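Just one chain follows, in the form predicted on its own, and it is written as structure tokens.
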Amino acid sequence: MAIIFDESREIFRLLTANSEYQMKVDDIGVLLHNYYGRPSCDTDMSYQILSVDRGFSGNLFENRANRGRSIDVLPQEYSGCGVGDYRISSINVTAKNGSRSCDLRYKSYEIIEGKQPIAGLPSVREYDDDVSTLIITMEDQVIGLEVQLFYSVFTDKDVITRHTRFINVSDKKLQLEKAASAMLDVQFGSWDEIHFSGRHCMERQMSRNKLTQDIKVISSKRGMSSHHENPFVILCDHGATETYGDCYGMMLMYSGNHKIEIEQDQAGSTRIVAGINDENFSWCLEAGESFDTPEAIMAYTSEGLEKLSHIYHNIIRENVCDRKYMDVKRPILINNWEATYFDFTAEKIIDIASAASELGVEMMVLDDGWFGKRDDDNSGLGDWFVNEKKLNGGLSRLSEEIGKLGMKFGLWFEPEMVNEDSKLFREHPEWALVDPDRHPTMARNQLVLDMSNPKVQDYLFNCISNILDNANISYIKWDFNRSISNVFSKNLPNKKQGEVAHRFVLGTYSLLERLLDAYPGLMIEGCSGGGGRFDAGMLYYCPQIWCSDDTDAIERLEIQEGTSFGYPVSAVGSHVSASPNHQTGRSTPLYTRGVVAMSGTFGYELDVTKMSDEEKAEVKEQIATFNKYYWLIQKGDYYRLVNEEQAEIYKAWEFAAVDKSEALVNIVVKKSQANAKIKIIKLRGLEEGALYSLEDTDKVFSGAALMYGGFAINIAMGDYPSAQLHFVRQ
């Protein structure tokens, strides 16, 4: 069994293929965290929790005679607030009488087969996996609050998902002001924390820091998961490498304001608390009401960062994203944005599509500017009706003409936004998030619609449905191009304004769910100025997300590598763009741009009508290459191959078949050097005793030689040279 409760020892054991998570109910009902690591062979790991009297660490009333039993230092499953644990709290709650204390004690448990969905929120899908769920109920009898801790164990995936439900069982109102999804206390170890920070056009840059006695906060209050701090952290051994060391992952499945806090305390233990950002958050719990938090995806491995990545890649590819996309090849697309920006006609789009179809491109995506009064980014958002002055014959004619070329047709939307200069805003100014009696903060001359308002959701659903019903559209690019501010809803009473930011995210999820239910053949690609909402919550609805608005291949090396620590290549939207690049002005060979873009869903974002015959021939070859390796790239195990010392000189990464039958190695030189050192690439994921031939050569190597000796390559001349090496088992 994946979940075992030992009544004699009051121990809960959660078992995956390679890990064990252990909890214990102590003699006064405190739920202790015993252990998370490799299987313990049925050992009660609470022997590691020693009684130590630490100054200024008080005691719960029942333990007042035992100063070593302090709530301030005990490893717990879910911390209360205001009762003597001075570390990060998992909950803040205000009772009717103004009290802000919460002392949670164990009440009961339930084990069920399978996994329950979370109403209104995305969560990891069960499908046909071996999954069981533990529900532990904690209570504070004084204020009448029950807190249910949900643990779903995906045995074969080495994953435990967690979320929390708060139930007001009193006859008085409670005000939640912090509601964490999950907490993890780790008593011992010398740890580094890894998080993925950045900015627009440079998302998810890995940052690794040794923990000291302080509190680290990774958060967003922008109304989206953000370009700046991704809702995913890793806690790893200070000496951990790609292939060695204990690693814990905590990924929040949420697309809004989030916070992950990491504290190393006075005794050297480490606590991680993850959930909705509590800044400006509150939730009114009337008598009998409940509140569910977003889900957290938790994983452990003793085999280093590479293995942790594989665990997350598998669970996202197979259980977060809709599985219907897993075995269906996604079309290679061309997007007109960097080719035309707002300046296009139907004829121009058809010309691009016609030229692209001859090269093997399978879908034409029309980006911003096709609707309302939209000749720049200052007007038109919200007016989701076709501008037939630009598109003679409308989208029906355009999609029909593109269909004649044998191509699918896709369309850009930015549903959650509105311009002041729009018909929608003039008719419904109350639908925008704006503070009363205050000028709003502007960004790109657009405001944010109140997605917490069902009328707004209905309007958008009807507009988008009308477009989909009147043209042959199989794909939507769903954009979100500003951070949220002035978070005030005219649709909610004053006492509920702290709920607006979360209700906004719930409204977006609801609209996505409605559209996908109504149009089951529709695929939606997520986008937020590129990677501003690259998170597991959006991936539940969108099997791929535009990785970054930065299409420069050399910059993308860093962005895509950072993304790879938690997210699979099949989720990464990546295109070949023009050279010089529109964001950096850098000139990069077309071949190298192709190598980098193939580490994603692959497509083009340039004007193919302006390409030379030689460039078109190269594009044809790129498309043939990508199609040849498609399933290896999308489903193979991903390996980062370059150590930190060489990372500024070159990058190398590999896709290896799960059955070890083949591997594709990609190399891009970032810095060419005179009299350069030979580059040694040590492959991974091969069969030691098997022989592998290098495609298009007569060279043969053992798997052991390629993995432990490495493959030597001399590639250093010119600007940003690159290579792809395909090894096939004989």
The other form holds:
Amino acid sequence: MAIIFDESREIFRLLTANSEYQMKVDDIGVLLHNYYGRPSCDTDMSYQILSVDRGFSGNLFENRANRGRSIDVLPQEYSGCGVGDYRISSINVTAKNGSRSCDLRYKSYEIIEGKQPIAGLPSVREYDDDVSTLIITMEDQVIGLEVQLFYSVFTDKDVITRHTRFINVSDKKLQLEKAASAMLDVQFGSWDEIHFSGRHCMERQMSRNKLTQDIKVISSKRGMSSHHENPFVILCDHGATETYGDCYGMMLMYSGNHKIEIEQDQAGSTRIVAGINDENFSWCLEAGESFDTPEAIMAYTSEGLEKLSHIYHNIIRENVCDRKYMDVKRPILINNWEATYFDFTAEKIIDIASAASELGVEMMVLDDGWFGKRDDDNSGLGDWFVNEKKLNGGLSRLSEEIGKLGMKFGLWFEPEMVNEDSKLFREHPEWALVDPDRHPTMARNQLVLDMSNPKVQDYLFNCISNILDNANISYIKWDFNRSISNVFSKNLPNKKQGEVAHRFVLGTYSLLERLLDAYPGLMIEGCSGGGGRFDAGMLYYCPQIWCSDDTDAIERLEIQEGTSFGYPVSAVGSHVSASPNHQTGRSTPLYTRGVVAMSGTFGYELDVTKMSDEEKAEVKEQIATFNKYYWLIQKGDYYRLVNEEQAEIYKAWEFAAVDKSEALVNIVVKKSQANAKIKIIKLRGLEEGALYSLEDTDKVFSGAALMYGGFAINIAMGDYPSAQLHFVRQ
Ligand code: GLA
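Could I see the form predicted together with alpha-D-galactopyranose next, after the form predicted on its own?
The complete assembly is shown below, putting the previous chain first.
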């Protein structure tokens, strides 16, 4: 059993293959966090919680004679508010009488086999995994609030998922002002926090900082998880490397406003609190009502960042994304966006598809501009009916023509948005999120629809269904091209306006769920101006997400590497685009663009009809190469091979088969140098004593030689050369 309640010692032990999570109920019902780390061999780790009287750290009333027991210092599972823990609160709640205190004490527990879904929210799926769930109920009897802490233990995956349910058991209204999904107190250690920040066209850049006595906040209030701060943080030993050191991961499975706070306190302990961003959040909990938070995916390893990434890659591939995508090869696509932008006709799209199909491309995706009045990005959003002027014969003819080429057909939507210049807005201005008596803030000249309104959801469901029912469409690119502002729903009363941002996300999830239920064969690729909504919440519905609007292969090296810390390659939308690149103006070899795009779902985003015969021949080869390595790339273990010092000059990464039978190493030189140093690539994930031959050569190496000595390479000259090396066990 992965969850043990040891009654005699009053400890809860959550055991995964390589970790143990422990809590203890103390003598006055405070739920203490004992430990999270390598298995303890059945030790009550509370011996580490010493009583220390620290000035200005007060004591709960029952402990007034015991000054060493302060909730301001004790490691806990879920902090209350206003009663003397001055570190980050997990909850903020206001009672009917205006009181803002909450003192949570242990009430009861339950252990269940398996895992319950969270109504209305995506959560990590249980398939044939060994999963059990601990539900601990805490209570504040004074205000009549119960707080249930859910811990689901995925034994073999080394993952614990958490979420929290708030139940108003009083007969009066409670107002939730903050409702964290999870909290983690780590008593000892010298830690770095790692988070992934960025901007449009440069998402998820790794940022590693040593913690000092301070609070660090990773958050978004843009209505989506954002390009700017991804809802994922790592806490690692100050000295941790790819292959060494304690690492904790905290990832929110949420696509809206999030907040992860990390505090190092006066005593050197570290607290992480993760959940919905409490800024502008306020949830009215009437008597008897309950509220569920999004889920957090938590992991620990003692084996460094690489192992932590592997844990997240596995759980996302196998339990966050629908597992049906694991064993079905996804189509290599061509997207017309960078080929034509808004300027296309049906004939042009068919020409691109036809040229691409001859090279082995399997799906044509028609991007923005096919609907309503949409010749640029100032109008038309919301009018999801085909623009027959551009596409004579409509989508049914187009999809039929594409089908004749042996290709699938995919279509772009941006469902949650509306332009003022659209039929939809003229008919339903009240469906947009707009403050009363105030001009809305515009972005890309568009407004955001009120997804919390069921009528809006129904409208979108009907429009999208109508399109899907009348053409042969197997894929949707689901975009989201602005940050939310003026978050006010005309459909909700004043007292519920603090709920709109979260209800918006619930509305989007509900629409996605409904469409996927109605069209089980449909695949949705997530997108938000590239990777502005690249999170585990969206991955529940979309097995792949367009990683960035920056398609420059060299910039993509950084973006895709940053993404790889938390997310698997199978989720990364990546395409070969034109050179010079449209975002940076940089020219790169077609070969290198292929190598980089292959570390993703792979596809093309350029006008193939304009390519030379040599280039077309090279594309054919790229496609053959990608198909050959498809399963190794999608299911193999991913390794970042280059240290910080080398990273300015080149990047290298590897896919190694889980059974160690083969490995594909990719190297891209970012900076060509005269008289350059030899590059040494030390492989990982091989079998030490086995022999590996380097494909297309007669060279043979032991796994140990390749891993500990390394492979020496003096790569070709020129701008941004690259190589792929395939090693196969003999
Ligand atoms: C976003 C996407 C692009 C493209 C455009 C269309 O920016 O990320 O790939 O679809 O919208 O407007």
